[in-house]
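The chain below stands alone and is given as structure tokens, in the form predicted alone.
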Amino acid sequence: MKITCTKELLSHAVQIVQKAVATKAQMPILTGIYMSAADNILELQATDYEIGVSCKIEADIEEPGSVVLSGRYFQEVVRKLPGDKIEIASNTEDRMIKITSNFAQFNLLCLPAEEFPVLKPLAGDTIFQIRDNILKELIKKTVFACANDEARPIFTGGLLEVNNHDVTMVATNTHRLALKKDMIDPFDGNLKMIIPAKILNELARVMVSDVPSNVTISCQRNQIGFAFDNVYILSRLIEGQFPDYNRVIPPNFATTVTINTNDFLDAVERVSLLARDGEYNVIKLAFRNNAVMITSNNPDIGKAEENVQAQIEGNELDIAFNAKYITDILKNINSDQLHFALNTPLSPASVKPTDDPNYTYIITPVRTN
């Protein structure tokens, strides 16, 4: 193999695939980045069997071929090379790859390319398209609510539901739930799948085009593939039954509070400074007299309180929450104002932007003495 390409394109491609490089692999080949060159296209691939990523870039190809290089060292070398052009050439006799740029030269030992499990796009029957800006928004607004506890894998992913032209993404860790809806081009049928949060976050990270473009999603048994621009991402789905999230959302509320989002976020962040060392990171909210009083009390450190103006309709009440669960949603509301809706000090509350009926966040309060 002998190719020349720009450092910018190669560096970008390596950055995209490197998240799928296995760090502690039982099979050494999975710690590598696979490169295949033909027809003036250089394709890079990496997989740890949970996620597989492929990225194609343009290159001048003198001799086609394929090689596998250490993901860790190849990434560092490409990033630090001095020139704008990079030449990569393989020597079959000593299994070395020569990487040259300006006056710098690296010789890296390569792994046997024939052992790499090359990614093949899914030939699934189920295929639909969604705009990348819509998919990115669905992910950003929900996936932060996923659980990190691998003991309950069903909650470590986001549920993606497609029903004709409606698309919904839901994430929960059983203490909070985030739900976002949008529209796609009509798709004939209904789909439900649980996609690992790690994959969804990775997708959001690499979807960076300025002009909205389509992401083609294909499903086959327990796998899902995402194709957009010059990137293909393949992932396993989480198997199991996602709970009926509609049962978690209260049908109505006794109290509705309208608050300025940024004022509320700033106050919660300040008051929760003293709550962080506490066991549950608890802040208390008292809704009365058209204001919300936010307090935290840490016996080892001290107390904090702050008032934020609010418009309250309905009953006055006191309630306590995990401060992180409040700040997470406030950082994801783009609206100037939000509705905080409540029933009792021990029943789930709802947080919604005032101008987006398709975004809902449900949060369970914390019991306090």
Second form
2 protein chains.
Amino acid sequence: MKITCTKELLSHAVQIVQKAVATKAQMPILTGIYMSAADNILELQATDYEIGVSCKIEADIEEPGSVVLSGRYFQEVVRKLPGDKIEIASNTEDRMIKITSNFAQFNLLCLPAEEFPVLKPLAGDTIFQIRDNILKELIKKTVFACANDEARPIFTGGLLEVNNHDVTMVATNTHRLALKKDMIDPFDGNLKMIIPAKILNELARVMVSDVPSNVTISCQRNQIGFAFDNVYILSRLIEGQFPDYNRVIPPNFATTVTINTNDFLDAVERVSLLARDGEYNVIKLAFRNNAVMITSNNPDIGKAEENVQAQIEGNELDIAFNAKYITDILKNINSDQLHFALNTPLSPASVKPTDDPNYTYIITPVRTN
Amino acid sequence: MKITCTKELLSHAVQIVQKAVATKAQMPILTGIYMSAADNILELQATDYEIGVSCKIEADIEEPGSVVLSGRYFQEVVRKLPGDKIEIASNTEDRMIKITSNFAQFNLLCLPAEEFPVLKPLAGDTIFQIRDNILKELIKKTVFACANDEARPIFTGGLLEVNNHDVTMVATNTHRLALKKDMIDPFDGNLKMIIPAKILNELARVMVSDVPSNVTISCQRNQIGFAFDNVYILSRLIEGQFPDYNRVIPPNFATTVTINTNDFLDAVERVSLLARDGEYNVIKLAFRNNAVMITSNNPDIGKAEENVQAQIEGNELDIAFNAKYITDILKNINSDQLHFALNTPLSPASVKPTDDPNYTYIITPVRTN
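Now that the form predicted alone has been shown, please provide the structure of the form predicted together with another copy of the chain.
The complete assembly is shown below, putting the previous chain first.
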């Protein structure tokens, strides 16, 4: 193989695939980045068998071929190369790949390319399309609510549900649930897939086109593929039955509070300074006299309290939450005002932006004495 | 105690003293920040017995007194407080300190103020003054060369030498040595003190006055005190005999090379990418044909090489160094060009900026086969 390409394109491609490079080397070949050159296209690939990523860029191909280089070193070398143009050439005698740019020359040992499990795009029984900006928003507004512990795998992923022209993403760790709806071009049939949070985060990270473009999603048995721009991402799906989230959302509320999002966020973050080290990071909220009084109490450190103006309709009440579950949603609400809707001190509450009926967050209170 | 002050001044003071707050609580009281209020001055103090720091700010003192608060929480609370004004009041009934700003109120448990080892400025047998910008430069240009391991304590500090109007700071880990000289107002006598690197770094961090101002340095037995602006820093000195650094500096060199500082730094950083994980992080330099060829070789990863133009006077030679010892000095040279002076592949070399005769760096080569 012998190719020339711009540093800009190559760095971009390396950044796209790098997160899929395996760090713990169960199989050494998976710690590599696979490069394949043909027809003026250089394709980079990396996979850890959980996620596989491919990125294609333009290159002058003097000699087609494929090689695998240590992901870690190749990435660092490319980032630091001095020139705008980079030449990559494999050497038949030794197992070295020569990377040249200006006066700098690196000879990196390569891994056996024939051992690399090359990514095969899904033929795809089911295929539909979604705008990248819509998919990105679905992910960002929900994925943070996934569970971290692997004890119950289905909660470590987000549910993507497609039904005609409705698309919904839902994530929950059973203590809080985030749901975001949107529309797509009518798609005949309905789909339910649980996508690992790790892949969702990776998707959101690499979808960077300035102008909205289409993502083509194809599924096959327990796999899902995302194709957009010059990128292809293949992921396993999480198997299992996602609970019926509609049953978690209370039909109506006895109290609805309207609060300024940022004032509330700042106050909660301050008061939770002293709650953080407590076992459950608990803050108490007292909704009365058109204000919410936020308090925390840590016997070893001290107490904090702050008042935020609020407009309360319905019963006044006291309730307690895990502070992180509150700040997580407040950071994801873009509208100036939010609606905090409640029933009793022990029943689930809802937090919604005032301007987006398609975004719902349900949070279970904490029992305190 | 009851006081009011601006958030700006209090945050500043907390930042100045925080690095002296003990993290591992051999003595709980040392994890606190001591505050003492009198005569419209609020003084903050912290100490871990290695270093003690005091910072005074203006405040409205309604009720004088002194308290000690958890350094960690007080610092976080102050940073997050919403208003420009902060009120701090101790409560006689409980052991709580009330901190109020706008609608936010914190009640922090306080530590027993009477147990805090209040800082006593040195009476000072010897006192001299130095401009803060000069002291800062002496530190920054040398302290990085100190040894990290405590095996030989004298090398974990920088030697500050004062002789009439000459001031010199020297640091070495026995493999490389950095020396910076400057002038002060004539001072009668001569002084040699080894100051812990930790304290030197801390000093450089907190000397932030925009206009050069004087630092008053006083020493007494094994302690040294630095007074500037509204800050006082007290530190222990490292005891022991610092080696005669003049014997380390070669009187003359067989080869003198002039190189562009940044080109050389960039090339060394690139080439050392592959050396870094080697046991000694070794790069080889070949000085010949008015260029320096920088190479590294890591059998497990690959090879790197780069050429940088250079003007060579005297013998050509090949020599090897720990790459970090080279990049450390290159990052501290501000002039476009530097002089790299050498004798033999196994004798110490010198790196100097072309424009500063008072800055010297000596580096011992690595033996390679």
